[in-house]
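In the block that follows, a single chain appears as structure tokens, in the form predicted on its own.
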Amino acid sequence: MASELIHAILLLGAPGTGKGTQGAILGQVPGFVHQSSGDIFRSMDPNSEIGKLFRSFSEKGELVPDDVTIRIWKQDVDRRIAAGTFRPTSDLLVLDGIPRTPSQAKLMNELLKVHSVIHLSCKDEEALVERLRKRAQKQNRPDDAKPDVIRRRLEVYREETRPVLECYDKSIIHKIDPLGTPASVLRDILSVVAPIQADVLGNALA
């Protein structure tokens, strides 16, 4: 029943264009939740069975099947409710790098209720380039600092992850320039967000 579909929203957008840092702030929001895939398969023992399945994709730039994405997915959102940490009721959900497939999508609609696709857009892909292998080599993750990696990466995004746009309505789906300065950044989404949190929470608390 829709009364019971977890109220999202989602930060789609290339490697490098900012999704994780917006996502955190965000997330320092009363009623905002930011959940990066990103962050749950780094925090997994890599040495588990699920662990080592992972690396053997992420090491050469390929997305994860998607059962398993959504496996791992569902987990830490059961793991937050039941934690107390996200409350379905009032909280948005705001997801960082998951859906990355038209088909994950799908199966994800089944559980959410997509208020708004924040599409982080960036023409400049030498610029996104030089900010991942920055970013790498900040992390002190040599091998997501490779020039091959990270082009692979951009071209996996292009092939399979932005097609999720189409997924969606054209009405939900604002366009941003990553490029910007954070606070800039942040300021657009947050012209965008601000109101369906309030709509959401409204409707929860009424």
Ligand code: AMP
Given for the second form:
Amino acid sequence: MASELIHAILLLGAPGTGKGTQGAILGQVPGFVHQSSGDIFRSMDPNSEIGKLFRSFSEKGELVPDDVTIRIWKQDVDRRIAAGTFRPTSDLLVLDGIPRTPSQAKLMNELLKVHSVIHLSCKDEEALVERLRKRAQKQNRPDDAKPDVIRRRLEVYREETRPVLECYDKSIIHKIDPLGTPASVLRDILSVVAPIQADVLGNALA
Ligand code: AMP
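Same protein, different condition: the form predicted on its own was shown, now please give the form predicted in complex with the named molecule.
Time for the whole complex; same chain goes first.
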């Protein structure tokens, strides 16, 4: 882990709000590194102990326990630093799908300086269900293929993840409507994060 706090931006929103899509686009911009906890879990050997544990929770729409999740997250940060694909002095980490509980947020806040929480806020759950169904057809995602698992994922978001918002100062929370076109959502996100990159890391990037 880096000795200084890691500069971070959080993408927070229910499954289907496009965190992964927007995070991946942002990650293409120099100085932004996209890190998705779901992608980290999915990239693990499915026959390993953690791979099996992940599957046992994700196929029910449940969260992996906090201690395991934070351990895997830290390992991934360290791996990126060692590989030179994340440079804490000049990159902003764009966190997607993590923290997902207030206790994850508390553990992570010891290591992070969170500059902004992008809250992809959507009251239209049916629109999200539809998006998740479509995604399941395109990608091989067993957790989004079954309607009851989708419903559970949305319920878990409401009960366990939405309270993460309370762990951050209101002044850094930016609510964005995720149901616009991908380009308009990106524009709204960039209007929040571009000034942060300029203010916080401008000197390091110059
Ligand atoms: P996602 O791709 O972010 O929707 O994540 C897929 C699944 O991975 C979730 O339903 C959880 O089972 C697991 N997962 C991803 N991130 C976390 C997290 N921060 N905490 C606990 N479980 C997670």
